[in-house]
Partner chain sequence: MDLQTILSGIDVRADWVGLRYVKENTGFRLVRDGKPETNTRESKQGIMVEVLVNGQFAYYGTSRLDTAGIQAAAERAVVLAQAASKYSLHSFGIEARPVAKGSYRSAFQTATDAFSPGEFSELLIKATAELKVSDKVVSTNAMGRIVESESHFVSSNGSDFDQQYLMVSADYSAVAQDGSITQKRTDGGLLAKSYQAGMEVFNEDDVLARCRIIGAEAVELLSAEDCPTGIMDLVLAPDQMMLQIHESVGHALEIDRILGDERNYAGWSFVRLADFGKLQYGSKLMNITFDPTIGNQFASYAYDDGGLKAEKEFLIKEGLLLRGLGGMESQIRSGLDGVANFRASSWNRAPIDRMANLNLEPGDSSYDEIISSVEKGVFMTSNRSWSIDDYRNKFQFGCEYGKLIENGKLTKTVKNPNYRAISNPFWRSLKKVGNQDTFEVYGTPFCGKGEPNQVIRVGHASPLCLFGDVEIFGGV
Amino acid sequence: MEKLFKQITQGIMADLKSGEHLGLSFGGENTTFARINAAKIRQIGNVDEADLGFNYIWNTKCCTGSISLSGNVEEDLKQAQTELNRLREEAQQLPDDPYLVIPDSTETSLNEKFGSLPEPQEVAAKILPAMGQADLTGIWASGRIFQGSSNSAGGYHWFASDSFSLDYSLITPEEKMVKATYGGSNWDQSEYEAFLADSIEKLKLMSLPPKKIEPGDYRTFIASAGVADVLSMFSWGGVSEAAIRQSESSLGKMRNEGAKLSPHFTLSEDFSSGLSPRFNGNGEVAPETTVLINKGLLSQTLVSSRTAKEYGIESNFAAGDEGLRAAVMSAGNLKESEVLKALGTGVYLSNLHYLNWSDMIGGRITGMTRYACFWVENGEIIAPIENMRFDDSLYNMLGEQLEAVTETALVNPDVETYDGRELSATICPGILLKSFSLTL
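Structural coordinates of the indicated chain alone, per the form predicted alone:
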């Protein structure tokens, strides 16, 4: 794949004329998928695909395009040249872009990460026995993901990584569910079996008679997967500098009114895990770590070069949408083994679902509890709870109501496949809240 990208880059850049600038972005994967139902593999398939994105600039005009690649260099280069000509014609019809960013980075990087993945023919033997008699439905995905960026100034970056994920739900005869994702780059059979055994134990608890709790405020523990869902909201009306300046951010109160979150809460854009590439679509390389919220105080935001140009500030080479690409929440000192004891009596939430802003500017998030969520009394799980809607402010959840943070931050891989498998992941611990608002 890297050879293909390099050959297309060399060929298409040589075709540029005076006054033209071009950025190319490459995305692709070689993936083995397996669909699992009732703990049996029902369907398998392989995806070998690659796409090439164009960011074409002519004088003060800019337009974008993309093509799918076949893997045949001559054919793909011909397609790329056709797309370039199409963009040339389109650009002539467009107005000037006052905040145009010319891709002028000349940095280069080559980052190839090799993991230890089960061979496709080994997958069934590796993952099915541990499921036992459990009713498990899920998707297995494993293989190599590629990402590249190049530009007409000479900048060139390549990132490739091996990874796997098993995203699954365990289901009782009463259709109560436990949901989890096991993922990584190096397969560990013992770790996988222990992870799945923990889910099966939770499923047994889901078979207990459910407890209906009334709307109200409850002492609550949210496990790492649920916290990752909350942090995902920071990529939408959160840490974007443009969103704050355009009054479309939940963090505007921190910038403009001095609002604070808890001293227990620190959020960073941190690429040190190597799970995501540091370069963006313009080939600009972000700092390895950017602390965004430091012990409850807004420290920095994500600033793209376009936003920097528009507002006359310095870019930290965020992605164009200024969303989180490598979110890391700092761990605390609450031991995992003491979570239930520390919770005492209240609600244990393994997952959250269907999150949305109910009041973006006010920082209020709504969503549903789902899957393995329990009522706990005196440090013991008593019963699963019926699904509840929550509606609470991040200034409560991650602010004055945040009592403690677990000492282990877990990797929550992004398993979405809308435009191909994702390279991103959220690394975060669980959180213990003094109060959390369940509304329906």
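Just the form predicted alone so far, so send over the form predicted in complex with its partner chain.
Chain alone follows, minus partners and molecules.
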């Protein structure tokens, strides 16, 4: 695939005329998907696809496009040429774009991480027998993901990685569930079987009779996976500089009114794990670490070059949507083994579900508890709780109510596949809250 991208880049860039600038982006994957219900195969298949994106600039005009690639160099070059001509024709008719960014990065990088994955036809036999009689529902995805970027200034980046993931829920006859994701780049059958066995063991805790709790404010522990859901909200009306400038961010209060979060809360964009490529769609390379919220104070935001040009500030080469690509929340000093004792009496939430801003500007988030969530008394798990709706402010959750942060930050891989398999992950610890508002 890299050869295909390189050849298209060379062919198309050579065709550019005076006054023209171009950025190309490549995205592709060859993935085996197996959808599982009740520890059986519901649907199985393979998707082999690649797309080429264009960011075309002619003098003061800008437009973008993308095409599907077939993998045949001659055919794809011809299609790319046709798309370039379409963009040329369209650009002439468009109004001037005062904030367009001419690609000028000349950096290059090549990052390929190959692993050892089960063959597509082996997947079912390798993953299903270990599930035994468990009621397991989930999705297997494995294969290679490709990303590339090049521009008319000479910048060129290529990233490819092999990976697999089994994201699953285990369900008791009483419909209580636990969730887990097993993933990596090198398949290890015995490690997988041990991981799954551990999940099945955890499911036993869910067989305790459930406790119905009433709406109200509770001492609460939210485990790392749930915290990752909360942090995902920072990518939507959160750390984007454009969103703050355009009055569509929950963090506007921090910028404009001096609002603070807890000194226990530090959030960074941190690529040091190597899980996500540092280059964005324009081929610009972000700093390895950008501290966004430092001990509760808004330190920096994610700034794309377009936003930087509009507002006369410096870019930190964020993605076009200025969302988090490598979120890392700093760990604290609460030992994992001390969590239940520190919680005392309250609720323990493993996962959250379907978060949304109930008042974005006010910073209020609503959502549901889901999966392994428990009522805890005097440091001991008493019973799983029925799922509850919460509706509480970010400034409470990560502000005045944040009592402690666990000392281990876990990797929560992004397993969403709407626009293809994701490469990002959120690394974060669990949080202990003095009070959390459950509403329904």
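Positions refer to the first chain, counted from 1. Computed from a predicted structure; not experimentally measured. For the two forms, the rigid core is made up of the largest set of C-alpha atoms that agree within 1.5 Å on superposition.
Is_shifted S330 between the two forms (CA, 2 Å cut-off, rigid core):
No, the C-alpha moves less than 2 Å.
Align both forms on the core first, then report whether A130 has a C-alpha shift of 2 Å or more between the two forms.
Yes; that C-alpha moves by at least 2 Å between the two forms.
Is the C-alpha displacement of S185 equal to or greater than 2 Å between the two forms once the rigid core has been superposed?
The answer is yes, as the C-alpha of S185 shifts between the two forms by 2 Å or more after core alignment.
Aligning on the rigid core, what is the distance the CA of L196 moves between the two forms, in angstrom?
With the cores aligned, its C-alpha sits 3.1 Å away.
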